[in-house]
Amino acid sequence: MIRQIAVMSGKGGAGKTSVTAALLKLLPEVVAVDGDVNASNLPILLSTQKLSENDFYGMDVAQIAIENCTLCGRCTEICAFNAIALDEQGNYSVNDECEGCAACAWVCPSKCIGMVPHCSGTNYLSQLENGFLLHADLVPGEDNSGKLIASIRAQAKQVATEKGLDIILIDGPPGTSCQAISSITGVDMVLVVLEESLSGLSDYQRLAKLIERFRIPHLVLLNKTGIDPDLGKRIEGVVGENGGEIIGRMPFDMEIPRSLSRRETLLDMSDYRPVMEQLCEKLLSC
């Protein structure tokens, strides 16, 4: 049976990817997924070798066969996104604003508009020292990030099945958008990296409600602790009220970003390796 664990955070900069990278190195064999397709950075911290890459087609867009177009203008009248206009040659053409609704194709009297696949990004399969990494890059400004995450998660499950690996660890995107939903759908456990700050607390509460709707158990690692003890106690109470369990703490330490800038993970820091080892043991035992 393949077990899927998602590492999430309510906000960016909480330390989610740093924790994920350390956990990945502790696991004997693993399939990893970088779910932040808008800013994939897990490969930066890990030693990877790219095995393959493929274009991702998120949705179809309109395309006009100009040789059959009568220039009636019905397509421009119906388009709600101003995606069709006359070009320099006097022909109607479709620009990047097209949302793929196909309204123009339906109303075109000469049937010269068709829907064609549109490349929205690239997904990759890379080799890790102890397994495989599925990651992707969404073309800036493109939609369908949720579909791209679902796509690489499906590939990860296929790789895990073929290779006989029983752990998929997902480095999810920050926040509670459709990307987060695509990252936690169907997982067995969520590890929340919660920054000890007012913004971290506020965003955790939204994320916890999302996790609760999916009926997924979640554990919490408190990060950047020690600045405001009263806030720390308040966060502990809120985590308990939302059904979470705090299983680890890491203090605010400027040496951590310095270490990460050298592409060193938390395992390379003697003060934090025991924290990561205990965290990994707890995740695997739940």
The other form holds:
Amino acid sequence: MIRQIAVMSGKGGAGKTSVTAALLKLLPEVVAVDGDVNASNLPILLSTQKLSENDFYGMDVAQIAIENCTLCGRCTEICAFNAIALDEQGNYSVNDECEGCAACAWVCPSKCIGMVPHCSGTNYLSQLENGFLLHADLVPGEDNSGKLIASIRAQAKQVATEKGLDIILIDGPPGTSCQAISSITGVDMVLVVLEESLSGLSDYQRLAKLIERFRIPHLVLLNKTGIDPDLGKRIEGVVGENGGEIIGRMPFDMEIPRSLSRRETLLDMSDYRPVMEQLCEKLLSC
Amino acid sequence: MIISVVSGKGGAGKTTIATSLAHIFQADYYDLDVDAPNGEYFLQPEKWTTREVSQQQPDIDESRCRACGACTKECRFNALYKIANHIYLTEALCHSCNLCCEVCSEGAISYKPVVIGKVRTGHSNKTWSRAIIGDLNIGSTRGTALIQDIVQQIDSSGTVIIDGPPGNSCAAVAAIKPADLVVLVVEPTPFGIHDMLQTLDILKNLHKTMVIIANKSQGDDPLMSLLAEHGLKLSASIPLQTEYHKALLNGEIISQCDQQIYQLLLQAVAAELLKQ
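Please give the other form, namely the form predicted together with its partner chain, since only the form predicted alone has been shown so far.
Starting with the chain above, the whole complex follows.
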């Protein structure tokens, strides 16, 4: 049985990638996924070797064959995304707002609109010392990020099955919307990295509700702790109310961002290696 | 005048800078990080009013539907599916595109509004202006639609600060498009710089004027030389300091508690505003 664990936070900059990179290095064998496809930072912290890369095609987009177009305008009327307008030459053309619904192609009486493949990014399979990493770069500004995450997660499952690896660890995106949903759908466990701040708490509450909806159990690593003990206590209470279990704490320490900037992981810091080792053990035993 | 604050990387300091700019310019503040909005903890608005935002989604009239399945075949988002003799909708997948209505030969599909989130507006005594918070329903995937709805109704007669979402996907683009000026917040680490380069692609494609501010800086040398290669310069740099983190974690506006930062941000942005 393949176990899938997603590292999430709600708030950006809470420490997802730092923690995921350390956990990845501690696991004997693993398939990793960088679910933050438009700000992919996990490969920066890991020594990886690219094995293959492939274009990612999201939704097909509309294309108008202007030689057959009668300028009737039905396409612009139906388009819900304002993606079709007259260009400078007086022809209808499709802009980058197109979400690929094909309503225009359906209503066009002269059938001059086709749906054509559209590359929205690149996905990569890379070798890790102890397994594999699936990651991707969305073309900046593109839609389809949720779909791209789903696609690299499907590849991760395939790689895990083929190679007989039984853990998939996902470094999730921030937020609680489509990309987050795509990252946690079907996982067995979520590890939340919760930054000790009002913002971190607020975003955790949103994330916890989302996770609850998917009926996934969650564990919590408190990060950047120890500055405001009252807030810390309040956060612990809220985690309890939301059914989370706190399985580790990392203090606020200016040495951590400094070390990360040198592309070191938390395992390279003697104070924090034991914390990460314990976290990894607890994560595996849950 | 609309100023959008964006970053690429999460946690770079968008809300830190955006709330400070709202404070400095006494501007209306729009939180468009709709699935993780945090600006209200800094601006502490009061006297809230709330408006719901809906999207049109298909409503199937069972008495007319023959369950022919044409709508499920044509929907490219797989939002409609057929089990036995019923058509069902997965709201989270629907893009409100109108196609299913067109496809249905029985006229069984009409549209009904479905709430995707709300917009809460309050008055902040810290900025003497409004704080408008986009608040996406939990579980909704329509964040970009909510951002676009709020953007359409922006009152830009005065100065407006938009606090954008992280990342470089369609949601970020929606928060960048209306801007007259973009403030790009960069965490000058290998991670922040990597993500910033992708945001720069978007900003260049949209021909946006920008002010670049480094935050949590541990020394800006690599960032400055990289920006120079792109013909850009760094307008201000805020150092990584425990004191700033302490202030921020409890929702203090950093320009309010540190006069130096007030001046730094004022000068960086005002210089560009004067040019415009």
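Residue numbers count along the first chain shown, from 1. Think of the rigid core as the biggest set of C-alphas that the two forms share within 1.5 Å after superposition. Being a predicted model, the structure only gives us computed values, none of them experimental.
In this comparison between these two forms, the chain bends at a hinge between two rigid parts; from 95, 59, 26, 243, that hinge is at 59. Hinge motion between these two forms is captured by two rigid parts, the smaller swinging by 15° against the larger on C-alpha superposition. Core-aligned Cα shift between these two forms at residue 71: this is 4.9 Å.
Core-based alignment between these two forms gives a C-alpha movement of 3.3 Å at residue 109.
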